Amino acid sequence: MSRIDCDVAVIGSGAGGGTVVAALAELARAGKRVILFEKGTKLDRSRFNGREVDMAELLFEAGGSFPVVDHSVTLAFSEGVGGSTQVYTGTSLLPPKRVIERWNLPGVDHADLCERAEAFRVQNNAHLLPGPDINDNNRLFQKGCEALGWHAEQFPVNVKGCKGSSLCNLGCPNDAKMGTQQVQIPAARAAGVELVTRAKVRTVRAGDAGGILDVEVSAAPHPHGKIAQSEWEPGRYEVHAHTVVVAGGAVHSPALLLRSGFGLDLPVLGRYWTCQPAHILVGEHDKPLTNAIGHPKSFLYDQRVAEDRYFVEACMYFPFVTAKNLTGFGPEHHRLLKAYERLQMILVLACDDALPDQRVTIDAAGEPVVHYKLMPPTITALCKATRAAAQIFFAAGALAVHAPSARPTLLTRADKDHIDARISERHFLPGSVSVSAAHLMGGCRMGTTTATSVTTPHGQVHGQPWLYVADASLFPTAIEVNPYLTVMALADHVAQAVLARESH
């Protein structure tokens, strides 16, 4: 096993980790030797293809599909340079107030989140899309809310020369994404930051002076064909770092830790893990809407309030995936899809609770095995969010609706005002319907004791000096809208501590 010297190893490109080697850069150019790992691949945009079979096998782990114990709901987690920022909507909300607040944690502060947050809006390019480049689909959403007087929020998307491919969730083929793989990997490259792919780590420990990775670099063919190899010669390396940033994610930071041994000291590591389960929902039209022509979201109506807990956002999904989301098999279901050029798309999804059981384990190999289900909560608030769906629906002037958890599942204009008896939580079954989920938070939770957390406000895993954590898994809670923003502004923040360390 080779030896490797370092100041500082970053573990995974994502949102976390691709803004932590970006504000440790003036480290870099200061002569020290940062390195960020990642374990997945570095793809250019002519890997980009389309097809959503091909990408997602190509972009994401489990192909989209990672499953939890039950199979009642998968997770949809992007691996490779730059994580899920390379296949996200671009989607740029700043942290909510009520949640910062709630978390009541010493040094995290909403103001100064929000600050960095905002910078981090700037410096991608963040913005509010002109009325020429909405489509149908997303106008048709405002339409529909306007009408029934309520409030659809435009929010801001981080793109730059956007060519309307609407591939967004299938990687951008036209670069026009502004993710930690466009912006802040490139500038931390540029300063001296080493990258290394296809290095899986396979464990941390502590050292005589910091941390050290055992660190798989890959040799094996890549299964979907001809990628560049990692910058380092395959093999085992043993790296020795001053300090260590784990930014893996809200599903593989924590089993990174268990794996390692520090659930001995950390009885709440991989606990109060949670997400945001969605499905989609879909509104038959009479003529041909253009969805799957210019940037697939703009728009969501929001109902996060404490009794309510759901938002629902215009969406657009491409064949195979609205596919899987429609109930039912025969007749009904092949007839929508060959409606597929006229369906507008709504995504519903619901705020859920971070509770103790919900938790990220690891099964015999170390890999990482989630636990969690849909509560009643959930599930209410899933079906409050299909009831508003199809309203707006039915609003924006559709013919039909297809509602999951509606029996029979397509409601006609007929229905329209009977939506709130034909769409029940009895109707709602796991498995019955199909429920992913993306925004995956928690596992290892900030907090000022270990009874209570894994790290300190700062990221600093308790009683480990040498290591941090910096990704979604630090949230003690649900953060409640996209929390793309709130992990840049929280990894700028960990940062900051990990400067600190390293100007001793």
Second form
Amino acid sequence: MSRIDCDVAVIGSGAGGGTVVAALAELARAGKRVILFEKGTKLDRSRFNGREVDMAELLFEAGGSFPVVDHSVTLAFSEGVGGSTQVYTGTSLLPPKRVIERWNLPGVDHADLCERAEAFRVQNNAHLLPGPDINDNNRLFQKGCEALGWHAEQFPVNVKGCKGSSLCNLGCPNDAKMGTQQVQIPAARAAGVELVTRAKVRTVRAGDAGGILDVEVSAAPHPHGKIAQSEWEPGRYEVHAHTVVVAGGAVHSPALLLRSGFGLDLPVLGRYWTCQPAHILVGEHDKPLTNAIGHPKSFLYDQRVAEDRYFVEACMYFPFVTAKNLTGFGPEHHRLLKAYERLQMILVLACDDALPDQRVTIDAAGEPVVHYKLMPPTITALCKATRAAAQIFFAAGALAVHAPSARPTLLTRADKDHIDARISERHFLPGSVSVSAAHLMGGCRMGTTTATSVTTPHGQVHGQPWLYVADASLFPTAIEVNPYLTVMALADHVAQAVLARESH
Amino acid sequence: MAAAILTPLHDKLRPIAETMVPPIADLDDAAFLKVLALIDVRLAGEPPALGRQLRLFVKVLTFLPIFFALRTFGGLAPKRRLAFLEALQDCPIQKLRVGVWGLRTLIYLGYYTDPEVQAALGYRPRLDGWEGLAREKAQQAHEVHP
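Next, give the form predicted together with the partner chain, keeping in mind that what was shown is the form predicted on its own.
After this comes the whole thing, all chains and molecules, with the earlier chain placed first.
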């Protein structure tokens, strides 16, 4: 095993790790050695062909369908340089004040997080898309909300040179999405931060002057085609770092710390895990609309989030993902897919509670296992969100709406005034209703004591002054908006603590 | 080449797949095997236990109707096949519901990701987005009024 020494090792290159290395660029410029480890590879846009199977296998773990233990929810998270910022839609929403105040963490201040988030909005070119770039699918969402007297908020998206391929979730073929692989990581590398891809950190443990990482650099052929080799020779490395920052995301960060043995001293490690579970709903219109052209997501309705624990957004998905997300099968299911060009789509998301038994553990091989159940309040929130979405569809002129928690699942305009009765929790059967989640949070929650948290409010793992966490796993509860901007703001906040440690 | 996981059960799977996705009935044997081969590729990266569970579940679906209708799944009339699967989809046992959901999702993967099928549904990825759409519209207009 080769030995490598460095000052700071950052594990994971998504919204968290990418932000941290950008903040630590000044250390690299000052001659300190900062290494960014990424389990996946670096992909360029020439690989992004927009095909569902190719991209799902190349960009997502488990093809974007990582199952929780009871199979009631599938999780979508990405690997590769940029992490999930490669496959998000770039929805740039600020952290909600009510959530940050509920966290009640000393040193984690809403105004401070918003200031950092605003700076990333500027850095990532987040802006409101102009009217001509808004497609029919988004316009119908806005129209439906307006007809109901509801406020549909247009939010900024972080794109530059967007051609409107609508392929955000399959990797942008035009490099238009300003994720960490486009903005923060190139800046950090230019300053001297080293990037090592195809490098899996197996464990991390305390050393005499910081942490020791057991890193395995892979040379195995990728099951889905030729990909770039690592910057390091394949093999095992023992990396000694003065400071270690874990930013592998809400599944892999807790798993890494668990297989490294930190669970013995940190009873809540892996626990209080949330994911804002979601459905895709479709409304059928009488004529074709632009849904698979144009940026997929620009509007949300979140006026009920505090009271009813849900929010809904315009969205667009591809035929297989749409087929998967519609409940059922058979002639009616296929008929709806044949209407693909006439489908309006809405994503409904529930704000789930952070509970101790919703958690990440590891299997015998040290790989993550997610124990998550759809709890009654979450199902109620999804049903309320579905009722709201059905109202939006009909108000926008849809002829029919597919509602997973209705039997039969298709609502027609004759059902328009009976939506509350037709959509019911009793029809929501976990396992038969498709629920997916991409907002994965918690597992290494911040707090003030080891009994209730894994890290301090500055992301330092309790009792380990050399070890930090800087990703969505820090969230004590669900953030109740699309999370990437909060992840970046929080990672920047953690990076300041790392800089302070390194400057002493 | 991926290990054959569901392909060997193609005769049992065919009536199930046709019930879940009716146009699969129009596929010839080679085209149906292509659908199953794509599923096998996807399953190749999964733990072997999942393949075993899926094969067992296909057999359960095939033979369970004997207890209710004295016929295997393939021997049922199309409407009764659909009703049988819908009853399992909504049954109180979550593992059975998950099994139906998982199998139908894999069949969707094998069928609805085919670029020709997607084009027939009205979807094809346009990497150049709005520009590509405008170019197509201009071309169509030119064809109508050359």
